[in-house]
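First comes one chain, alone, set out as structure tokens in the form predicted on its own.
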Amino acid sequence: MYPGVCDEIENYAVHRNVTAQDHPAILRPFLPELAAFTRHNHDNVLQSVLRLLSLSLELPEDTLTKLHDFEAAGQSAISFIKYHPRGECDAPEGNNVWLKGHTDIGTVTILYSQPIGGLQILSKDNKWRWIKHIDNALVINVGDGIEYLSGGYYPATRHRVIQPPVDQRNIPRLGVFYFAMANDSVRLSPLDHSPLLQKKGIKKYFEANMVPTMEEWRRERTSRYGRSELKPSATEERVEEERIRGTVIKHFN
């Protein structure tokens, strides 16, 4: 995060098949009840959501789900996450900011709205706004994979999240989220046979021989993860960035 700023953050994920890692003996008596819930996100949800976006690309209706299949290798997950209230050692640089602004890796992250305030997505207009708590609601957020399958139509969600309203600083943040990604061997390169994106444009963000599969995008992105040296953008203000494979990744202050 910031120099000086406490992490108080709390982050527990459980992959797709629950099996595939060890867990804390605590939590091995709810795997069951774990395993329905991640199929349920992903059958239910996920698949839901990639038809209607491939659809909307005029595309057959499983052109995205077939590259969303449970049984292949892969790192969708479940997350757990808990945000604590910020304590005293915090530094005046940290802004008031749990996590900075960033987009998800994969590509459709799934949210179960929360009570406690935190998030905000930055509008067209570049403006932070929150998002608002909405009972039994779920938030959905695109990532990266689906901005690059999609060719720039649907451009990943930039979002971060910050304290609370002053009434609920005083309130833990519980969050629970699906991460979903594509397939490890799929190549994040345009679906350049959507009869959508032929007519409205192709924005192609890697050379043909830098197209990452979504393995080796996750890999690379957490890899870099508060190790790379971020650059200030020389057209937008309180952005920094990053080039992976050639194309840039914004972090926004």
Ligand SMILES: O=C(O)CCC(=O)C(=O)O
Second form
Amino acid sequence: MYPGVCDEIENYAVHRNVTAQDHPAILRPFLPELAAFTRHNHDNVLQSVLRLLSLSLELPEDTLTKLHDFEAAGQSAISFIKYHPRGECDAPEGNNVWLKGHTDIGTVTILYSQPIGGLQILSKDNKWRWIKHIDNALVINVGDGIEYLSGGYYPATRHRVIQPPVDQRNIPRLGVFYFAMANDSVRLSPLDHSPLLQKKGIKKYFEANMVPTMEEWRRERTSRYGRSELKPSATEERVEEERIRGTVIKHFN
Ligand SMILES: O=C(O)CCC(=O)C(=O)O
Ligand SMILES: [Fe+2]
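What's the form predicted in complex with the named molecule like, now that we've got the form predicted on its own?
Next comes the full complex, and the chain you just saw is listed first.
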């Protein structure tokens, strides 16, 4: 957040096991529907994506699905994020960036395409590009978890949310997401038995005794959010960096 920019984002996260937390009374009648929705995201969408990723790494198709067990301890969750339209407090120095460029902490994020623009990804040529809305489409991002498990073969998507185009600026933007994480106990070391990764090369992110589990990575990244000291990158403009367990995490302005 920038000085002078109001915090106008609301977020409600629902653990995939919807009864694992208390909910406001207004939401309780919808719990069966939410439970079915998390199951759909986990069993139909996430597991299909994970099977494809496993096969693409020339590994048995259940390699990654086994690491995302619905019943195991872990934090995969639905999130509803509401971005309210902004008034004068959307200060120009805020660069109209509503959510700074980042990578997601988990493995795979499922984003339900919605008509109010704002989402952009950083492409290989270092340009931010809009993600076009398509009715009934899903946007699938990979997060840090897949980057580390694939030894850098699938870099986590760098993405951000900026102010929508002028004709949509007065409309609330409601995002629906499934933020998937591997089981808490999964160590985020590269799947080095992948024949593909053996051919392509495996990037090393952590020293052998420093490789975090999914739970450790989640806790370390979330506890630092907004608190840790970010240093300007020596090589890239508008990029700030922090180090976690010796590996560099980038934040994009
Ligand atoms: O609102 C969006 O479209 C993306 C949100 C996002 O990237 C996040 O919450 O991590
Ligand atoms: Fe994100």
